[in-house]
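Next up: just one chain, as C-alpha coordinates, the form predicted alone.
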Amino acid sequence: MNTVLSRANSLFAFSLSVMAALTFGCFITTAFKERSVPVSIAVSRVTLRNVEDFTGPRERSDLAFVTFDITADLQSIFDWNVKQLFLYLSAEYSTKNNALNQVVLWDKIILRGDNPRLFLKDMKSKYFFFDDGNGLKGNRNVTLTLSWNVVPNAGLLPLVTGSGHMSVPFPDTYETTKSY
(Lines of atoms letter the chains of each structure in order from A and count residues from 1; the text may use other names and numbers.)
(Lines give C-alpha, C1' and ligand atoms only; values in the text may rest on other atoms or scores of the structure.)
Protein backbone atom coordinates (compact mmCIF):
# COMPACT_ATOMS: atom_id res chain seq x y z
CA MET A 1 0.00 0.00 0.00
CA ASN A 2 1.55 3.25 1.15
CA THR A 3 5.17 3.30 2.10
CA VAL A 4 6.57 5.12 5.09
CA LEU A 5 8.03 7.80 2.82
CA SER A 6 4.67 8.35 1.12
CA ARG A 7 2.93 8.77 4.49
CA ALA A 8 5.69 11.11 5.75
CA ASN A 9 5.33 13.18 2.57
CA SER A 10 1.55 13.46 3.08
CA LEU A 11 2.00 14.44 6.73
CA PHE A 12 4.63 17.05 5.81
CA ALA A 13 2.46 18.54 3.04
CA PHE A 14 -0.56 18.74 5.35
CA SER A 15 1.52 20.37 8.13
CA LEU A 16 2.92 22.88 5.67
CA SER A 17 -0.60 23.75 4.47
CA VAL A 18 -1.79 24.28 8.05
CA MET A 19 1.21 26.52 8.83
CA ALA A 20 0.56 28.56 5.67
CA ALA A 21 -3.09 29.02 6.69
CA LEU A 22 -2.05 30.08 10.21
CA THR A 23 0.48 32.55 8.79
CA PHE A 24 -2.17 34.04 6.54
CA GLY A 25 -4.51 34.30 9.54
CA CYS A 26 -1.75 36.10 11.45
CA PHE A 27 -1.39 38.56 8.58
CA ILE A 28 -5.11 39.19 8.00
CA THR A 29 -5.87 39.95 11.66
CA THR A 30 -3.55 42.99 11.62
CA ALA A 31 -3.51 43.94 7.93
CA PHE A 32 -6.04 46.76 8.19
CA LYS A 33 -4.99 48.23 11.54
CA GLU A 34 -4.32 51.98 11.65
CA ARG A 35 -0.63 52.47 12.49
CA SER A 36 -0.38 56.27 12.56
CA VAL A 37 0.04 58.07 15.89
CA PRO A 38 0.45 61.75 16.83
CA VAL A 39 4.03 63.00 16.75
CA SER A 40 5.43 66.22 18.15
CA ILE A 41 8.58 67.61 16.52
CA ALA A 42 10.29 70.80 17.71
CA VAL A 43 13.47 72.35 16.35
CA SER A 44 15.64 74.21 18.83
CA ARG A 45 18.57 75.18 16.61
CA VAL A 46 19.48 75.33 12.93
CA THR A 47 22.95 76.28 11.74
CA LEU A 48 23.98 76.56 8.14
CA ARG A 49 27.42 76.46 6.57
CA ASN A 50 28.64 76.78 3.02
CA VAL A 51 31.32 74.12 2.53
CA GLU A 52 33.32 72.80 -0.36
CA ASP A 53 31.68 69.86 -2.09
CA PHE A 54 34.24 67.14 -2.76
CA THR A 55 31.84 64.85 -4.63
CA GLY A 56 31.73 66.79 -7.88
CA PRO A 57 33.08 69.92 -9.47
CA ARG A 58 34.81 72.32 -7.14
CA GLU A 59 31.71 74.13 -6.03
CA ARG A 60 30.33 74.97 -2.63
CA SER A 61 27.21 73.41 -1.12
CA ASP A 62 25.00 74.05 1.88
CA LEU A 63 25.48 71.91 4.97
CA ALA A 64 22.90 72.21 7.74
CA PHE A 65 23.03 71.09 11.36
CA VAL A 66 19.64 70.63 13.00
CA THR A 67 18.97 70.12 16.72
CA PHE A 68 15.49 68.76 17.38
CA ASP A 69 13.12 67.26 19.96
CA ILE A 70 10.74 64.38 19.24
CA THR A 71 7.86 63.21 21.41
CA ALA A 72 5.72 60.24 20.36
CA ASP A 73 3.97 57.32 22.02
CA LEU A 74 4.31 54.33 19.69
CA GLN A 75 2.81 51.81 22.15
CA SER A 76 -0.43 51.44 20.18
CA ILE A 77 1.47 50.32 17.06
CA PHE A 78 2.93 47.25 18.74
CA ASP A 79 0.72 44.18 18.66
CA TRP A 80 1.46 40.49 18.49
CA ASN A 81 2.36 40.70 14.78
CA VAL A 82 4.94 43.52 15.05
CA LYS A 83 8.57 42.49 15.33
CA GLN A 84 10.18 45.96 15.20
CA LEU A 85 9.79 49.55 14.01
CA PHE A 86 12.31 51.38 11.87
CA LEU A 87 11.87 55.11 12.60
CA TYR A 88 13.39 57.89 10.53
CA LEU A 89 13.20 61.67 10.53
CA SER A 90 13.27 63.16 7.06
CA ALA A 91 13.46 66.71 5.73
CA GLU A 92 11.57 67.68 2.58
CA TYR A 93 12.07 70.93 0.73
CA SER A 94 12.08 72.37 -2.76
CA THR A 95 14.71 74.46 -4.51
CA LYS A 96 14.91 76.16 -7.88
CA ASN A 97 16.89 73.18 -9.22
CA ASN A 98 14.72 70.38 -7.78
CA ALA A 99 10.99 70.35 -7.12
CA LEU A 100 11.35 67.82 -4.29
CA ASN A 101 14.37 67.07 -2.12
CA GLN A 102 14.20 64.44 0.62
CA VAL A 103 16.99 63.87 3.14
CA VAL A 104 17.01 61.42 6.06
CA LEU A 105 18.47 63.16 9.11
CA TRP A 106 18.08 60.56 11.88
CA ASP A 107 16.90 56.96 12.36
CA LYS A 108 16.32 54.44 15.12
CA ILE A 109 15.18 50.82 15.41
CA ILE A 110 12.75 49.96 18.20
CA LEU A 111 12.47 46.23 18.88
CA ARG A 112 9.52 44.54 20.54
CA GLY A 113 10.13 44.81 24.27
CA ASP A 114 12.01 48.13 24.02
CA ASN A 115 10.43 51.29 25.39
CA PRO A 116 8.13 52.55 22.58
CA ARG A 117 7.70 56.03 24.09
CA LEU A 118 10.00 58.63 22.55
CA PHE A 119 11.00 61.65 24.61
CA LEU A 120 14.11 62.78 22.77
CA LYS A 121 15.55 66.19 23.65
CA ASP A 122 18.33 68.12 21.89
CA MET A 123 19.02 65.39 19.36
CA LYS A 124 21.46 66.18 16.59
CA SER A 125 21.26 64.95 13.03
CA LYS A 126 22.74 61.48 12.68
CA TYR A 127 23.47 61.99 8.98
CA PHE A 128 24.83 65.00 7.10
CA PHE A 129 22.20 67.39 5.75
CA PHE A 130 23.79 68.42 2.43
CA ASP A 131 22.06 70.25 -0.38
CA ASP A 132 23.52 69.87 -3.86
CA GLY A 133 23.85 73.61 -4.25
CA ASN A 134 22.75 76.59 -2.20
CA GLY A 135 19.07 75.72 -1.76
CA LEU A 136 18.99 75.72 2.04
CA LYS A 137 20.05 79.33 2.63
CA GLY A 138 16.90 81.35 3.28
CA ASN A 139 14.59 78.42 2.52
CA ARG A 140 11.37 79.06 4.43
CA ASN A 141 9.72 75.69 3.99
CA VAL A 142 11.90 72.79 5.13
CA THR A 143 9.44 70.25 6.56
CA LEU A 144 10.57 67.65 9.10
CA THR A 145 8.49 64.47 9.26
CA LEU A 146 8.82 61.35 11.40
CA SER A 147 7.94 58.16 9.51
CA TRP A 148 8.35 54.47 10.22
CA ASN A 149 8.32 51.03 8.67
CA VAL A 150 6.44 48.39 10.63
CA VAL A 151 8.31 45.09 10.40
CA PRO A 152 5.74 42.32 10.99
CA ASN A 153 6.17 38.64 11.76
CA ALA A 154 3.97 37.87 8.76
CA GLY A 155 2.52 40.14 6.10
CA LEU A 156 3.22 43.39 4.33
CA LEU A 157 5.83 45.96 5.34
CA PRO A 158 3.79 49.18 5.63
CA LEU A 159 5.36 52.64 5.44
CA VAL A 160 3.59 54.98 7.90
CA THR A 161 3.95 58.73 8.37
CA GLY A 162 3.27 60.19 11.79
CA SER A 163 0.41 62.67 12.10
CA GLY A 164 2.57 65.65 12.91
CA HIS A 165 5.31 67.54 11.10
CA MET A 166 7.27 70.73 11.54
CA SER A 167 8.09 73.41 8.98
CA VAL A 168 11.37 75.12 9.73
CA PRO A 169 12.63 78.38 8.23
CA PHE A 170 16.35 78.21 7.56
CA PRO A 171 18.66 81.16 8.26
CA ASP A 172 19.46 83.79 5.65
CA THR A 173 23.16 83.83 6.55
CA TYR A 174 25.87 81.24 6.84
CA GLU A 175 27.62 80.55 10.11
CA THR A 176 31.30 81.24 9.73
CA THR A 177 33.84 78.84 11.08
CA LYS A 178 36.45 80.28 13.36
CA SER A 179 40.00 79.28 12.63
CA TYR A 180 42.54 79.62 15.39
Given for the second form:
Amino acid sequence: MNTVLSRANSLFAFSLSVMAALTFGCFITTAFKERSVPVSIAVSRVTLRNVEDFTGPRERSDLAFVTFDITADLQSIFDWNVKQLFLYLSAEYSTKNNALNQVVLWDKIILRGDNPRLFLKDMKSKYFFFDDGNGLKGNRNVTLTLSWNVVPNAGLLPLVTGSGHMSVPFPDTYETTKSY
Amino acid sequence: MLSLDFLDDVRRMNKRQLYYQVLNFGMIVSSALMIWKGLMVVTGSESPIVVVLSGSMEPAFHRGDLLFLTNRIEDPIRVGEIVVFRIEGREIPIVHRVLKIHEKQNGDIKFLTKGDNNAVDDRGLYKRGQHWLEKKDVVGRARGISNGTRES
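Taking the form predicted alone as the starting point, write out the structure of the form predicted together with its partner chain.
Now the complete complex, all chains and molecules, led by this one.
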Protein backbone atom coordinates (compact mmCIF):
# COMPACT_ATOMS: atom_id res chain seq x y z
CA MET A 1 0.00 0.00 0.00
CA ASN A 2 2.81 2.33 -0.63
CA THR A 3 2.15 3.58 -4.12
CA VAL A 4 -0.71 5.58 -5.47
CA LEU A 5 -1.32 2.87 -8.05
CA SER A 6 -1.75 0.02 -5.58
CA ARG A 7 -4.00 2.15 -3.40
CA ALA A 8 -6.12 3.09 -6.37
CA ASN A 9 -6.28 -0.57 -7.38
CA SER A 10 -7.49 -1.66 -3.94
CA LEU A 11 -10.03 1.12 -3.80
CA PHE A 12 -11.39 0.27 -7.21
CA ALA A 13 -11.65 -3.45 -6.44
CA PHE A 14 -13.41 -2.70 -3.17
CA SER A 15 -15.91 -0.32 -4.77
CA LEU A 16 -16.74 -2.90 -7.40
CA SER A 17 -17.35 -5.56 -4.75
CA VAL A 18 -19.56 -3.22 -2.75
CA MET A 19 -21.60 -2.25 -5.80
CA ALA A 20 -22.02 -5.89 -6.78
CA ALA A 21 -23.17 -6.73 -3.27
CA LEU A 22 -25.64 -3.83 -3.26
CA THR A 23 -27.03 -4.88 -6.62
CA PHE A 24 -27.46 -8.43 -5.41
CA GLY A 25 -29.07 -7.10 -2.24
CA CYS A 26 -31.55 -5.08 -4.29
CA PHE A 27 -32.41 -8.20 -6.23
CA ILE A 28 -32.72 -10.66 -3.37
CA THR A 29 -34.82 -8.40 -1.14
CA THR A 30 -37.50 -7.95 -3.77
CA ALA A 31 -37.34 -11.18 -5.77
CA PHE A 32 -40.17 -12.96 -3.97
CA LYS A 33 -42.59 -10.13 -3.40
CA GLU A 34 -46.23 -10.40 -4.31
CA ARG A 35 -46.80 -7.96 -7.15
CA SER A 36 -50.49 -8.37 -7.87
CA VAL A 37 -53.19 -5.90 -6.87
CA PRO A 38 -56.93 -5.88 -7.50
CA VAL A 39 -57.98 -4.16 -10.69
CA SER A 40 -61.39 -3.06 -11.88
CA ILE A 41 -62.11 -3.02 -15.62
CA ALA A 42 -65.39 -1.94 -17.19
CA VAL A 43 -66.32 -1.95 -20.86
CA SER A 44 -68.79 0.68 -21.94
CA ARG A 45 -68.93 0.10 -25.69
CA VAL A 46 -67.91 -2.43 -28.31
CA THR A 47 -68.37 -1.84 -32.03
CA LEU A 48 -67.31 -4.22 -34.75
CA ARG A 49 -66.35 -3.72 -38.38
CA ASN A 50 -65.03 -5.98 -41.08
CA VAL A 51 -62.31 -4.36 -43.17
CA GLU A 52 -59.02 -5.12 -44.87
CA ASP A 53 -56.31 -5.40 -42.23
CA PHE A 54 -54.24 -2.35 -43.18
CA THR A 55 -51.78 -2.93 -40.36
CA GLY A 56 -50.50 -6.14 -41.85
CA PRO A 57 -51.77 -8.97 -44.03
CA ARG A 58 -54.30 -7.45 -46.37
CA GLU A 59 -57.16 -9.81 -45.68
CA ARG A 60 -60.64 -8.89 -44.58
CA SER A 61 -60.69 -9.27 -40.83
CA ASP A 62 -62.80 -8.26 -37.91
CA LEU A 63 -61.84 -4.91 -36.41
CA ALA A 64 -63.18 -4.06 -32.97
CA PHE A 65 -63.39 -0.72 -31.21
CA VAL A 66 -63.60 -1.01 -27.46
CA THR A 67 -64.22 1.81 -24.98
CA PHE A 68 -63.20 0.93 -21.46
CA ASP A 69 -62.66 2.18 -17.91
CA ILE A 70 -59.83 1.12 -15.62
CA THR A 71 -59.52 1.61 -11.88
CA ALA A 72 -56.45 0.39 -10.04
CA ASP A 73 -54.20 1.44 -7.20
CA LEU A 74 -50.63 0.39 -7.89
CA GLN A 75 -49.00 2.25 -5.02
CA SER A 76 -48.07 -0.90 -3.09
CA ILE A 77 -46.02 -2.33 -5.94
CA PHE A 78 -43.44 0.44 -6.01
CA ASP A 79 -40.45 -0.10 -3.71
CA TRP A 80 -36.75 0.74 -3.73
CA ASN A 81 -36.09 -1.68 -6.56
CA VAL A 82 -38.90 -0.83 -8.97
CA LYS A 83 -37.89 1.53 -11.77
CA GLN A 84 -41.13 1.48 -13.74
CA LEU A 85 -44.28 -0.49 -14.44
CA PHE A 86 -45.25 -1.24 -18.00
CA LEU A 87 -49.02 -1.66 -17.96
CA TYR A 88 -50.92 -3.30 -20.77
CA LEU A 89 -54.59 -4.06 -21.27
CA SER A 90 -54.95 -7.26 -23.27
CA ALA A 91 -57.95 -9.00 -24.77
CA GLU A 92 -57.92 -12.78 -24.81
CA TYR A 93 -60.34 -14.92 -26.78
CA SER A 94 -60.51 -18.02 -28.92
CA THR A 95 -61.88 -18.42 -32.42
CA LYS A 96 -62.48 -21.12 -35.01
CA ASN A 97 -59.13 -20.30 -36.65
CA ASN A 98 -57.01 -20.00 -33.56
CA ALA A 99 -57.32 -21.67 -30.19
CA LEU A 100 -55.75 -18.73 -28.36
CA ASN A 101 -55.59 -15.09 -29.34
CA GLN A 102 -54.17 -12.30 -27.25
CA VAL A 103 -54.18 -8.68 -28.41
CA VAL A 104 -52.80 -5.71 -26.50
CA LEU A 105 -55.30 -2.87 -26.78
CA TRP A 106 -53.62 -0.21 -24.71
CA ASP A 107 -50.46 0.29 -22.72
CA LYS A 108 -48.97 2.83 -20.37
CA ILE A 109 -45.67 3.38 -18.65
CA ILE A 110 -45.71 4.44 -15.00
CA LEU A 111 -42.31 5.57 -13.80
CA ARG A 112 -41.34 5.69 -10.16
CA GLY A 113 -42.60 9.02 -8.94
CA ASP A 114 -45.56 9.22 -11.31
CA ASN A 115 -49.07 8.98 -9.94
CA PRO A 116 -49.69 5.24 -9.38
CA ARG A 117 -53.43 5.50 -8.94
CA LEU A 118 -55.32 4.84 -12.15
CA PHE A 119 -58.80 6.18 -12.54
CA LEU A 120 -59.34 6.17 -16.29
CA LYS A 121 -62.73 6.56 -17.91
CA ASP A 122 -63.90 6.21 -21.48
CA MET A 123 -60.52 5.23 -22.81
CA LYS A 124 -60.11 4.35 -26.47
CA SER A 125 -57.76 1.58 -27.48
CA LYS A 126 -54.27 2.59 -28.58
CA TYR A 127 -53.74 -0.23 -31.03
CA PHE A 128 -56.04 -1.55 -33.69
CA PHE A 129 -57.90 -4.61 -32.51
CA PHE A 130 -57.74 -6.76 -35.62
CA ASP A 131 -58.50 -10.44 -35.46
CA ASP A 132 -56.71 -13.02 -37.56
CA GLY A 133 -59.86 -13.74 -39.52
CA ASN A 134 -63.48 -13.09 -38.70
CA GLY A 135 -63.70 -14.61 -35.25
CA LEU A 136 -64.83 -11.58 -33.25
CA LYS A 137 -68.36 -11.38 -34.59
CA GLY A 138 -70.67 -13.03 -32.15
CA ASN A 139 -67.80 -14.18 -29.97
CA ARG A 140 -69.35 -15.04 -26.65
CA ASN A 141 -66.32 -14.55 -24.50
CA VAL A 142 -63.61 -11.93 -24.92
CA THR A 143 -61.75 -11.39 -21.65
CA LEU A 144 -59.97 -8.14 -20.88
CA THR A 145 -57.22 -8.19 -18.27
CA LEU A 146 -54.80 -5.56 -17.03
CA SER A 147 -51.26 -6.82 -16.54
CA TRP A 148 -47.95 -5.18 -15.86
CA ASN A 149 -44.29 -5.85 -16.33
CA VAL A 150 -42.33 -4.86 -13.25
CA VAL A 151 -39.00 -3.38 -14.38
CA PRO A 152 -36.54 -3.32 -11.46
CA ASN A 153 -33.21 -1.57 -11.03
CA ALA A 154 -31.66 -5.02 -10.74
CA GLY A 155 -33.40 -8.35 -10.72
CA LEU A 156 -36.17 -10.32 -12.36
CA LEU A 157 -38.69 -8.96 -14.87
CA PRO A 158 -41.95 -10.56 -13.80
CA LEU A 159 -45.22 -10.24 -15.68
CA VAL A 160 -48.03 -9.84 -13.20
CA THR A 161 -51.73 -9.93 -13.96
CA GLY A 162 -54.07 -7.84 -11.86
CA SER A 163 -56.79 -9.73 -10.08
CA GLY A 164 -60.05 -8.74 -11.65
CA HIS A 165 -60.90 -9.21 -15.29
CA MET A 166 -63.83 -8.40 -17.49
CA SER A 167 -65.45 -10.78 -19.97
CA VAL A 168 -67.64 -9.29 -22.66
CA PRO A 169 -69.67 -10.89 -25.41
CA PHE A 170 -69.04 -9.22 -28.74
CA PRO A 171 -71.85 -7.96 -30.97
CA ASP A 172 -73.37 -10.22 -33.60
CA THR A 173 -73.50 -7.56 -36.28
CA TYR A 174 -71.12 -5.16 -37.92
CA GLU A 175 -71.44 -1.44 -37.40
CA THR A 176 -72.14 0.43 -40.61
CA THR A 177 -72.35 4.03 -39.42
CA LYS A 178 -69.34 6.20 -38.67
CA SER A 179 -68.70 6.37 -34.95
CA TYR A 180 -66.09 5.92 -32.20
CA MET B 1 9.33 -0.30 -13.66
CA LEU B 2 6.49 -2.68 -12.82
CA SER B 3 7.16 -5.06 -15.74
CA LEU B 4 10.83 -5.52 -14.76
CA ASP B 5 9.79 -6.63 -11.24
CA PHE B 6 7.55 -9.25 -12.76
CA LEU B 7 10.27 -10.60 -15.04
CA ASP B 8 12.71 -10.87 -12.11
CA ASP B 9 10.22 -13.08 -10.28
CA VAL B 10 9.88 -15.32 -13.32
CA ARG B 11 13.65 -15.65 -13.70
CA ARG B 12 13.95 -16.71 -10.07
CA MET B 13 11.48 -19.61 -10.51
CA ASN B 14 12.62 -23.07 -11.41
CA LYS B 15 10.93 -25.11 -14.11
CA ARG B 16 8.48 -26.71 -11.68
CA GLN B 17 7.25 -23.46 -10.30
CA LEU B 18 6.88 -22.09 -13.79
CA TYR B 19 4.74 -25.03 -14.87
CA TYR B 20 2.66 -24.57 -11.72
CA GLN B 21 2.05 -20.93 -12.57
CA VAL B 22 1.03 -21.78 -16.11
CA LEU B 23 -1.34 -24.48 -14.89
CA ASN B 24 -2.80 -22.11 -12.33
CA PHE B 25 -3.49 -19.59 -15.04
CA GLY B 26 -5.04 -22.30 -17.20
CA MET B 27 -7.30 -23.35 -14.32
CA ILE B 28 -8.60 -19.84 -13.88
CA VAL B 29 -9.32 -19.41 -17.56
CA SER B 30 -11.09 -22.76 -17.85
CA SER B 31 -13.16 -22.12 -14.72
CA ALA B 32 -14.39 -18.88 -16.22
CA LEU B 33 -15.17 -20.64 -19.48
CA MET B 34 -16.99 -23.49 -17.70
CA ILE B 35 -19.11 -21.06 -15.72
CA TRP B 36 -20.13 -19.35 -18.94
CA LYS B 37 -20.88 -22.64 -20.68
CA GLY B 38 -22.76 -23.87 -17.62
CA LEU B 39 -24.89 -20.74 -17.76
CA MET B 40 -25.58 -21.43 -21.42
CA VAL B 41 -26.81 -24.93 -20.57
CA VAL B 42 -28.95 -23.85 -17.61
CA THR B 43 -30.67 -21.06 -19.49
CA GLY B 44 -30.81 -22.84 -22.83
CA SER B 45 -29.70 -19.66 -24.54
CA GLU B 46 -26.73 -19.10 -26.83
CA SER B 47 -25.86 -15.87 -25.05
CA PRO B 48 -27.33 -15.81 -21.58
CA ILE B 49 -26.12 -12.30 -20.76
CA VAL B 50 -26.42 -9.54 -23.35
CA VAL B 51 -25.97 -5.79 -23.41
CA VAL B 52 -28.77 -3.52 -24.61
CA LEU B 53 -27.66 -1.80 -27.79
CA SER B 54 -30.52 0.49 -28.82
CA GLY B 55 -32.91 2.85 -27.12
CA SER B 56 -36.05 1.28 -28.54
CA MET B 57 -37.15 -0.08 -25.15
CA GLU B 58 -36.61 3.04 -23.10
CA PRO B 59 -37.34 3.91 -20.35
CA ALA B 60 -37.24 0.26 -19.27
CA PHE B 61 -33.88 -0.58 -20.82
CA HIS B 62 -31.22 1.97 -21.63
CA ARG B 63 -28.15 1.42 -23.77
CA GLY B 64 -25.57 -0.33 -21.65
CA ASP B 65 -27.93 -2.30 -19.41
CA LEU B 66 -27.34 -6.00 -18.90
CA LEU B 67 -30.12 -8.42 -19.75
CA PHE B 68 -30.33 -12.01 -18.53
CA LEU B 69 -31.95 -14.31 -21.04
CA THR B 70 -33.41 -17.80 -21.00
CA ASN B 71 -34.53 -19.77 -23.99
CA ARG B 72 -36.65 -22.65 -22.78
CA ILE B 73 -38.72 -23.84 -25.71
CA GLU B 74 -41.54 -25.05 -23.43
CA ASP B 75 -42.20 -21.50 -22.19
CA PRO B 76 -45.30 -20.31 -24.03
CA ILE B 77 -45.11 -16.97 -25.83
CA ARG B 78 -47.68 -14.57 -24.36
CA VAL B 79 -48.36 -10.87 -24.82
CA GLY B 80 -46.33 -8.53 -22.67
CA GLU B 81 -43.28 -10.77 -22.67
CA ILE B 82 -39.97 -9.35 -23.76
CA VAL B 83 -38.56 -11.61 -26.45
CA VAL B 84 -35.22 -11.60 -28.18
CA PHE B 85 -35.64 -12.49 -31.82
CA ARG B 86 -33.61 -12.57 -34.97
CA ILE B 87 -35.03 -11.71 -38.37
CA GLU B 88 -34.10 -14.12 -41.13
CA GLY B 89 -31.01 -12.92 -42.87
CA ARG B 90 -30.09 -10.38 -40.21
CA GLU B 91 -27.42 -10.96 -37.61
CA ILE B 92 -28.29 -8.60 -34.81
CA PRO B 93 -31.00 -9.83 -32.44
CA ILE B 94 -33.74 -7.43 -31.37
CA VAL B 95 -35.23 -7.22 -27.89
CA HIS B 96 -38.87 -6.07 -28.02
CA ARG B 97 -42.22 -6.76 -26.40
CA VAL B 98 -44.90 -9.09 -27.75
CA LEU B 99 -48.00 -7.15 -28.79
CA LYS B 100 -50.28 -9.76 -30.35
CA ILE B 101 -50.39 -13.54 -30.55
CA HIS B 102 -52.52 -15.98 -32.54
CA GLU B 103 -51.97 -19.57 -31.52
CA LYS B 104 -53.52 -22.60 -33.15
CA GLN B 105 -54.70 -25.74 -31.40
CA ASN B 106 -51.54 -27.65 -32.34
CA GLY B 107 -49.24 -25.05 -30.82
CA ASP B 108 -48.29 -23.17 -34.01
CA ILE B 109 -48.05 -19.55 -33.03
CA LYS B 110 -47.60 -16.30 -34.89
CA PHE B 111 -46.95 -13.08 -33.07
CA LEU B 112 -46.21 -9.39 -33.49
CA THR B 113 -43.72 -7.31 -31.53
CA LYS B 114 -43.16 -3.64 -30.78
CA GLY B 115 -40.50 -1.67 -28.98
CA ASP B 116 -41.82 0.31 -26.02
CA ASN B 117 -40.19 3.48 -27.27
CA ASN B 118 -41.27 3.05 -30.89
CA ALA B 119 -44.46 4.60 -32.20
CA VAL B 120 -45.34 1.68 -34.48
CA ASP B 121 -45.05 -2.08 -34.33
CA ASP B 122 -42.11 -3.97 -35.78
CA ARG B 123 -43.65 -4.90 -39.14
CA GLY B 124 -41.35 -2.32 -40.70
CA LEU B 125 -38.38 -4.26 -39.37
CA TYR B 126 -39.45 -7.69 -40.51
CA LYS B 127 -38.50 -9.15 -43.85
CA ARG B 128 -40.36 -7.95 -46.93
CA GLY B 129 -43.77 -9.56 -46.95
CA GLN B 130 -43.35 -10.97 -43.46
CA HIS B 131 -46.18 -9.94 -41.16
CA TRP B 132 -45.59 -12.22 -38.20
CA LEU B 133 -42.81 -13.80 -36.20
CA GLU B 134 -42.75 -17.49 -35.36
CA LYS B 135 -41.27 -19.59 -32.60
CA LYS B 136 -38.23 -20.36 -34.69
CA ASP B 137 -37.27 -16.68 -34.81
CA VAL B 138 -37.02 -16.45 -31.02
CA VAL B 139 -33.54 -16.75 -29.49
CA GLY B 140 -34.46 -15.92 -25.93
CA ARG B 141 -36.73 -14.31 -23.37
CA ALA B 142 -35.57 -11.44 -21.14
CA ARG B 143 -35.93 -12.59 -17.56
CA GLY B 144 -33.71 -10.25 -15.55
CA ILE B 145 -32.02 -6.89 -15.82
CA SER B 146 -29.12 -5.11 -14.17
CA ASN B 147 -28.53 -1.42 -14.61
CA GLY B 148 -25.49 -0.57 -16.63
CA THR B 149 -23.53 2.60 -17.16
CA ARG B 150 -25.56 5.52 -18.44
CA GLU B 151 -24.46 7.41 -21.52
CA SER B 152 -26.52 10.50 -20.99
